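Coming up is one lone chain in structure tokens, specifically the form predicted on its own.
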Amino acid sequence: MSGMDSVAVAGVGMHPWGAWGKPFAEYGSVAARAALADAGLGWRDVQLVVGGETIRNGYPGFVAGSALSQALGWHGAPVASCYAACATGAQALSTARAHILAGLADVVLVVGADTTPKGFFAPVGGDRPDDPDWLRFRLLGATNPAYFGLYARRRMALCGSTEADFAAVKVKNARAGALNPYARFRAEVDAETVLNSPMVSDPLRLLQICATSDGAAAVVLTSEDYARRLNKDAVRIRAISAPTPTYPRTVPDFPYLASDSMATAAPAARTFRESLAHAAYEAAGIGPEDVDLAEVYDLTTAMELDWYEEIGLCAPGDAEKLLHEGATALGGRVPVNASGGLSSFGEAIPAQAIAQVCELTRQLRGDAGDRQVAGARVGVAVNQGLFGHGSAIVVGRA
């Protein structure tokens, strides 16, 4: 799965996810030496360094690229650092790959990393009334949690879904989290454990929403050439999507508080978040047909549903079917957060889709041990943030 357009994932590394409460530099120098080792190469063959910003609530935190440089010894390296809230890892790992295909660098170290307060995301201080962000704490009080909770009232009136139903997509990523070291929370918890959690925003509850955590990510990418050097016969990115919505957006998302109006406009053939993935299957000349495991960000367990849907594994309203069947648990067809997800790892957003890409690295390797999806040769990483981001990544074996 080779071409003109990919870039090859020579090694992956991670710090495990935690509440560890240390500098986010440091998670993500053990990531990068991981990733480094994992690849064969040192620290002075790296020719670009490209870190997710650290995030705070929908802002950029700390500058990340020349920061973690530094953490590991400057050395001279060119920098780089992307925000793009949630998908900020994805477009720091585009950000790489464009580098490589222009010819402009053969290895590049991406790497993101967080330390994230206790607790559900709260507003940034000061008055900004301009901001989008500021004014749904603001005006509504509606954190992240309130949005969930509708948006899972939302799913239950168009698709029927039931609180039975997110319980089952919990235990499901609960039982694969439990065979992730790197995962946070690494305990198999059965459905009347996940329905007698306490209510947070009705109709989810505390073990149906992601928590916040410290963690690191990182990937080494280098040329075809420079892999074919290093005997790196391994996986390739294919793709990575990051289109913005299209007008009008009849699906209201954080921090925005209305969707448009449709009066003088169609909307599109494709949701945003349908968009992501199709962009990414075009790019890469493959379609959710061909796709083996897949990783999507699931804040919640209701949202884990909607991307089924979304990134094509199945029909609108069917995914429900496609979770109780077994498809998308460890051993199914086409197995969905093998590595445990959101759910089992919780935020560290600067590192989450890049260690998205981790696990199906690690998975098309056949290297992911007791969650070993078998035979797999192609993965989806799919995310959304604030402010019109989001991203797929399409990985394949070489």
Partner chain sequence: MTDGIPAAPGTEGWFRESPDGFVLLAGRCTACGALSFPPRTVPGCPDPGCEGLDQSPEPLSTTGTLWSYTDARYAPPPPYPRPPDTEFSPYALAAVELAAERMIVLGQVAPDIPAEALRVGMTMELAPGTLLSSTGVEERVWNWRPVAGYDAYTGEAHA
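Starting from the form predicted on its own above, please write out the structure of the form predicted in complex with the partner chain.
Below you will find a single chain and nothing else.
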């Protein structure tokens, strides 16, 4: 690996996911202290703090970087705060990585934490008719699960997927989540329970849609040399991609009211979601065949199946086959969401992409306990969220 992509994941830490309603900075400081302890570093060793923001209640994440720094005791380290919807954590990691690669810092703490109200995500208050997120709720009542229902129904029409296929994803992820001490939902679930849970947005039922959760995750990134001195240089960030979509978008992705018109411009060869992992693969010099495990943003069970195809684990339309072969379960050829996924965690937006890297790091170090993917050397994490945000991160063993 060239010096250009040598940023080490020296430490990882999490606060369990749940629904307690405590201040997000409390969760974040627990995760940050755990990540620093994991790296064998102290808070005063940190040269930059990057906080992942959520946009709610006026101040973005209560100005995340500084709020988390204050929670740990201000010691003068510079802060940065990032917002990129579900890709927030990836953007925070990217900022940290860029500082290290530019030689501006050797030790960067990246933290994402959130306290999330129960129920549907809702836009910030006030009348904002120039905001597509406000408009989709105000005019259509189109919640996030409504969009997910559209995508799931489309998959059923195109690929012949069934509700039972979607339920099998939940069964798989609940089994993995039951083994993860940081997961919020730690009980195995059978398909019948999934298929008897209340319908939320046809064809998706309650247990096929991720909950909203409290939670936090933190990562200490360091330069390669610094990590080597700490003897914490086993796991490297090999690529982070966070491209925007390209015009024209072919799908009516949330929060927009329409796709782009393809009448005057041809779409790119890859959809936005396909482009995320492929950009990261290209930057890391690998292909999907090199991936040992993946953490994908399973906002719904149906969406996990979409990701299998979009990150290149199988051909379009073959995701159900891959699932039913057991390839993506623990013990399979390429486990997906060995952590239990959002299915077992729920969504704490600014923490999620960082939590994905925590899981991949533990797996690549061989520290994942009962969830361990044998011999894992390369992992990929992907997500997609509002406003054309999305990202992919490739993590590899040195």
